[in-house]
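Okay, so here's just one chain, in structure tokens, the form predicted alone.
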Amino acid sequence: MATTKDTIREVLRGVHSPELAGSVADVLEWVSACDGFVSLKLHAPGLGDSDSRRRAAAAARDALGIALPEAGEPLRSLIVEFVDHAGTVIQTERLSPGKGAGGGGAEPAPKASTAPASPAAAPPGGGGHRPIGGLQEPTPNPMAGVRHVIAVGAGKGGVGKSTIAVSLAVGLARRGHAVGLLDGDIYGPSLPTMLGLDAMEQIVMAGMLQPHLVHGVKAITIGKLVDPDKPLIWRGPMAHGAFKQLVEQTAWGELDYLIVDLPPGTGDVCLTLAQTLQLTGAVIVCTPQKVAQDDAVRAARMFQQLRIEVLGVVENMSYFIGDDGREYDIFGRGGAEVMAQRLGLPFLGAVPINMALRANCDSGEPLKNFDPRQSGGGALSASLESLVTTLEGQVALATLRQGKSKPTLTIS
């Protein structure tokens, strides 16, 4: 019988510590279980120092190691995050089972390996946790030279998101901004073929991911730290891991933009990118037909209810150009800022397809897109200098409201 979170609620509510007035189910905000692997995150202001929350975290793991083998599935890890007041995790503790009552805290951090992990024998983070070839622990803050963190997002799969995603970054980058790309789809990773990555090693250097440089971008993605040929069976606290281990141990340096390409749909790796890292807003990817705009609605609602701005909504594969020049509404042009429309975002704009289009992104040569005479006429190249232009009016916007922006004084 699996492990549900409603069990692990019950048995938590048995836990209990000096500092807390009642249970540690009174200061749980999030579970996941899978396989007896098992992540909480606990509200840290209420259990006083990092000791109290040390033993609220073994504590837990003690009674868990009892209760879930009785309910048909053993513990096999358990990871204690606890976050601040903002939602910062602030002390992580990582538990193996069997120790006992008050048998000690936190096992020791494991070490790095030399080789990068297979994704279906030792998963980086979550369940099992394991580093990711190489990498050490988590600095304290390595986005803290990151001024703005943009999420491409969509609610199913197949609507070009990756393109958009690359696109943005890639024109940002051509206007002189620093530019991050992170390929956060770590379901199917795309970045490798999109970016022209094949030739390229991926190189650590102190514990850290150096990313790379290309088409005057940085980019990181998990397509190059395993076999090219294997599935990424991913599940919930592994991919929680795996995709906290890309974004913080990376070596990003000073950026303007971080884009990350998020996997489709509502899942985990989306909750953990808001709750990782403080993101200027999301952009959702759409095409114009209904059951697109179904899932997209849902991918909007979800960013706004995890408090994150939605900066806008891109119409993709709008129309299709051939070889002729005709223009051919193959979905149904303009359903998707019909639904920005009735859902009170903005509309970043309606980017067509066409054979230049296919034929670049699989050569890993996107910044021919951009350029006319490459990209199959003005068309296309025209649609990505204006969605660029409007996703930067709409970063500055929403600067200006999350209270972020500063006074600058330009001299020349």
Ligand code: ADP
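Positions refer to the first chain, counted from 1. Keep in mind that this is a model prediction, so the values were computed, not measured. We call the rigid core the largest set of C-alpha positions that still match within 1.5 Å between the two forms. Compared with the form predicted in complex with adenosine-5'-diphosphate:
Once both forms are overlaid on the rigid core, the distance between the two CA positions of residue 198 between these two forms is under 2 angstroms. After superposing the rigid core, the C-alpha of residue 326 moves by 2 Å or more between these two forms. Residue displacement note: residue 348 has its CA displaced by under 2 Å between these two forms (rigid core superposed).
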Contents of the next structure:
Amino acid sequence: MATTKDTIREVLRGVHSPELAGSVADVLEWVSACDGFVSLKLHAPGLGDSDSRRRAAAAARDALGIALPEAGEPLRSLIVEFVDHAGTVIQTERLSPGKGAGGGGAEPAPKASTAPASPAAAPPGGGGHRPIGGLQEPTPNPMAGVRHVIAVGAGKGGVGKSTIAVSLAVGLARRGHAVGLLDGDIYGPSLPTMLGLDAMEQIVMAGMLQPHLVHGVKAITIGKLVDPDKPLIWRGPMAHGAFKQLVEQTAWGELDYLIVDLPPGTGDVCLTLAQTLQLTGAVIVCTPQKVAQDDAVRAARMFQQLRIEVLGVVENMSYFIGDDGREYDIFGRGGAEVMAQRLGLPFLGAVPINMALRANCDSGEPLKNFDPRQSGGGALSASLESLVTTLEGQVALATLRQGKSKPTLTIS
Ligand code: ADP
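Provide the structure of the form predicted in complex with adenosine-5'-diphosphate, given the form predicted alone shown above.
Full assembly next; the chain just shown is listed first.
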């Protein structure tokens, strides 16, 4: 049976542009498709200026917008990255499906940007860490096109930090944002399972790790670079070096948000993160119990000491909805919210204990958590949507506070 990727390749064979000798399929380097989120990487030297690249991307969108729904798949969004001979992204086109495309009916809204030509960012020494095989020192700064870096941390393990990081990433991507997800939990990477990456190969192109495009998100994890059955024992400097490599030697392209799933606790990686990246802020995940709160308070203090703004606290496993439809406060619902209030931190929302959430995470299908039919009723999806909305608001406020954007006033 033809896969969606085969269909996409086939459709692109029929897409031509005056500047290209052959079809768009001939310059296609890489295609990824998941639940209607399609991403293409094109190396097309013939398309010499941004207008011709924009036209080619729009033609691909128009053709896919008709052909994919006919083949039984919607087209929810299309990201076309144009790369040069070294694999560096020179232009990114983000397109919504056109009218009549059957993928949401949005107006064609091409959003283009040309990657800024940033100076080489030579990373400082990795402190005893050997480079991951096949990787070279990066030349252009791969973080130049990333607008917001958000770290997701927790005081202790097992509170659902990775689950929340994945949910935020997928939730933001569902709203049309370009999102990256970095598994910084180098001691216990969960992303290979939670995103269903097991069968995927880690690709290195021009010395840069190519993120996996899954569920509309660009994801990278150390779990795909090391033996999954061996325990990951990192000394401080090695952890520092491995994390820096993941961040700096991944071809992120253009992103609105990069979500970083941190290791639990307050260790070396958090310090590296603060030193390496310009963060918009951090999210702290906590369960309602007192013991979890105490650790979360320590995590909040650490972020504050590192001058990383805490965007808010998430109370995970807040309550449980039984078969009788009643809500049970197993761990003491509201505990994390009270803690957030006590510390003067924003509260981002509460997520219930939900069996479908656990099952969808284990099977690598996080998008199902946003569908009430596949997540045991509407409570989970509503709570996740509300979390994403609140985070978007907190990011906007933090951006204003940090002087990265100016308020706008529209009078009509
Ligand atoms: P951490 O990253 O904090 O170690 P994980 O996100 O890996 O925690 O979650 C630990 C386990 O708990 C996973 O099996 C996950 O599916 C499950 N889990 C997390 N949050 C919930 C929830 N709200 N309801 C049910 N299971 C959950």
